[in-house]
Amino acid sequence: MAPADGGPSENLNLEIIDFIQNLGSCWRCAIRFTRERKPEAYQRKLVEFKLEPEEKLLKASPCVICLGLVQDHFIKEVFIDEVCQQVLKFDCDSATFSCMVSLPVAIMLREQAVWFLLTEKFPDLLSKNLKIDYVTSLKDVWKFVFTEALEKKLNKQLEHSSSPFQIHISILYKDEISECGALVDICPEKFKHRYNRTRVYREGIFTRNAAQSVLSGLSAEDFQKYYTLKLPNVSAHYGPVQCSHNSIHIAGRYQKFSRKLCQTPWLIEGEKHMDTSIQELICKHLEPFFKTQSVKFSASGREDVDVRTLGRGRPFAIELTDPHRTIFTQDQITQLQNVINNSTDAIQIRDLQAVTKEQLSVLKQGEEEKTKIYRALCVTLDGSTPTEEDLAKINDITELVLMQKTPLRVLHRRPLAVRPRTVHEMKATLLDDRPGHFILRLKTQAGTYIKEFVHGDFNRTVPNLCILLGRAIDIVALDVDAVELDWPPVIAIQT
């Protein structure tokens, strides 16, 4: 085996391997301490290395370092079968996976103990500048040994860090707590408060970060006062396997035709106030398709329940968390869009498509930067009809800056503040067949409260239409005609 750059010579490798094996180590852990990085070195015993003595195999003691995790005598195919069965139950169609292994903290202590013994044994050959991270990671070796079997049984390809499908395997050790007691002896102030804060330290009192902070910079003499390396009584074993997949993000635009429909579920003290919502009308079809049970709905602003959204609709995005179906085509998404549109008269959606997480920033930026076009049916409260001269006064106004105090109707859920908002332009048109009524079309900055601009909200919005026309005005109906945000991209074929 060729030594790694800056590593010890081949002769030293053999000496190190022999020394560590005599401590009770398996051959894979022994060559880890020579900084061997080649995967093939761990997949079979190399002829130039000394094989494990027969009596060690007969004794069948778990490796003094890895607790049997990568030790031939303790590696059983049934373990990998159990892991794979749990993964297959997740039923994810991803073609790739990444694998994370959580090791007992006791292994860190055992590695540190062997490292100190090794540097004491070879003080002239191993530089004092070398640290424990010189040793090849046990997690990497585990992957070297088991990757091929996992790929074959799962019918998926391993991608070490880039796969959206993650498998987390926990390795447990029965004597973890008793062995890690040495950490408390070494640094009692680090752990004494943890025993009373189990809700905070849900991963356990002894975490890898806590152990690392205690062991970092610790001398061999101080370490060996509290910890003595001993052969383990039991081997490590596989615990729970957790699977997850990165979220899938779906975007589109919706039109809302009902004046009795909220955007997201309206809950009052945990109970639904309305039968359904835009989110539910869309997501009840997305959830079974993507095999997910959790969604997060967001949109470029929101309209009131009694406000319609027309034109090309309002941009929205849905995060599908932990989906099990991850392979799909745009044609399938378009078919899903058609199913949604055929299921209700309350909404219609368009341009449904998958987007990346990074693309969602456009939706967020649009909440502040976009403009919206409204159409409001207004009425004078005294029944009088505004003259053409009255309407001409407001039709000539552009870039009108409003100072809007938080409306009374939303004060229970929004903080009290005065927000400047701009009406870029507006135009009023009388309705000949409805005395006292007129249509007001406005182009405004995002976040403008149109209803309050019309009726004034007890002059919490100034100026307002009542001030501009010199009479009391109220709003009968409101439509959003356009949300001027060119996102997501238009899908060429709409069926």
The other form holds:
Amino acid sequence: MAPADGGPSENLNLEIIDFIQNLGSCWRCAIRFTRERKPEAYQRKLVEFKLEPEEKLLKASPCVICLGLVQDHFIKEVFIDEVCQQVLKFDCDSATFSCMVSLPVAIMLREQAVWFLLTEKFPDLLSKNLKIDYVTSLKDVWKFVFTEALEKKLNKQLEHSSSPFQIHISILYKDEISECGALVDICPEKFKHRYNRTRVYREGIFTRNAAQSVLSGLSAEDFQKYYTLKLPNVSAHYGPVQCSHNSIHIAGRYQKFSRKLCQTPWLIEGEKHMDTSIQELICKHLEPFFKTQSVKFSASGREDVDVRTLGRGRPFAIELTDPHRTIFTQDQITQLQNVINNSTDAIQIRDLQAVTKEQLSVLKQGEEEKTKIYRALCVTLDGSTPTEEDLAKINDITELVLMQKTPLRVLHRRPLAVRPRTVHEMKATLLDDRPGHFILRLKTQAGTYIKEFVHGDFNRTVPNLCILLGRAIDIVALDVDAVELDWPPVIAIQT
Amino acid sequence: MNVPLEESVTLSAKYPITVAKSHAIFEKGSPIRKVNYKVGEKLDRSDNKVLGKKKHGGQYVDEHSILCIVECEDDSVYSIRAGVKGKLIEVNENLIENPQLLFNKAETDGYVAVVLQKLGVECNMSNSVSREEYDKNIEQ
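Next, report the structure of the form predicted together with its partner chain; the form predicted alone has already been given.
Every chain and every other molecule in the complex is listed next, the one we just looked at coming first.
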């Protein structure tokens, strides 16, 4: 044990260890107070140590600090087995894991008490500048002791910096509330009201943060007024294990060929209004593959139920939360894409691939900034057919700024407002075989309501096509020809 | 017009309120001089302001509420009533500047106001008729 700066020499370290063990601590906790940071020191007991208190007592008592967590007498393989069983049940294929252990606050208090007793006993040897973080953290020691067993039983590598797969082990202690009562005495305002709000504080009235803030800056005298270190009656025990995995994001582009399909499930009063949706058509194949049931669908804008999306399609991204399958290849994803495309005529998808969370902002950018190209089938309502001259006037217009009041058809779910939107260019073509009908191709700013531009929406969108052509016009059908966003990257498919 | 006045299944319906063809205004044929949204000493429909999706602050109207007062060149004056119960969303400001729109394009650009009605709320629609019935009636 190399002496740390401002810390004691080897002899004094032995005295410290002795003192702490006499308080009722296990050997590992004792050497924690000598700032021992090496994992090996905790994995094998060195011969010099004194016999532990429990070897003298007839009845073994849990360590006065760690409550038996890293104490040989109280470590049983079955505890780790049970922890691993829960993790294996979660069944995630990640090759690594990171481990978070949450300790009872009672341990924090006990450690604080021992620290005060120690600094009292050795006031000159431990410089006044040292704080309690001189002590090696119990969580770290727990990991030193148990990592090998965990890795072996889980067949995964522990990664200290975050692995995408996290297991969260909670340690519980029966006497937590009674021992933490001291915190209430020290700082009644903080905790009294929590006793009444048992629903909010179900998981624990005493949180680490709250305890931390109460203890920081507290002097030894004040602390010892309310708290006396006592030998514990029971050891701490393992509580439930939570597992989670970072979300996986899958992006692609979809074309929509049906005029009776919505993008996401449309629920009226909790019941599905339509059979299915683009989201469901895609996700019902992704969910079993990634072994998750929780998905979030987002796209770069959306089209009405009765509008088709053609061209390269509209970019979308799906977030799969807590996937249990996390190892896969692009080929497998392309396979999934084929399965989806073969399963329905209503949509076709392309460029399906995994993307990172950071790339998702591109989607929203596309929705708000990128131009869109449409084709609308229009008809005059007075039976007249526009002449070539009429249409030529339209074709010449560029950068036409519209003022669009919130369309009546969406007014129930959007605030009333007026939005300026630009039609960059237009081209109208007569249909020879359908008098009164013409096709209008337009390139517009994101967020432009096309239908309202054509029929005017009671002149709540001005200017509009009726004004431009001097007669009432209606829209028969609308297609999105292009969503001008170059993302996600094209995936070339080898045949 | 291919504008659905209400989407096929929604929990609310928006009505652009328009003056019916059979109204005396059209019978007499006198051009409209002015459309006034100030219907009471302290009540000006054109002051109506709504905020947010739920349209907070919109004036509540019922079937009998007066939306506006129409003055014609021949000095005849008519009160136009809402005919439905709900929240006033907007009045047609174009009518203030161009009152004759109400005469020429009563059913479209000359709409009077838009009222948002919440379905499921008790509303006495028994006084209203469907479009087809109305057209049939006035032909007689």
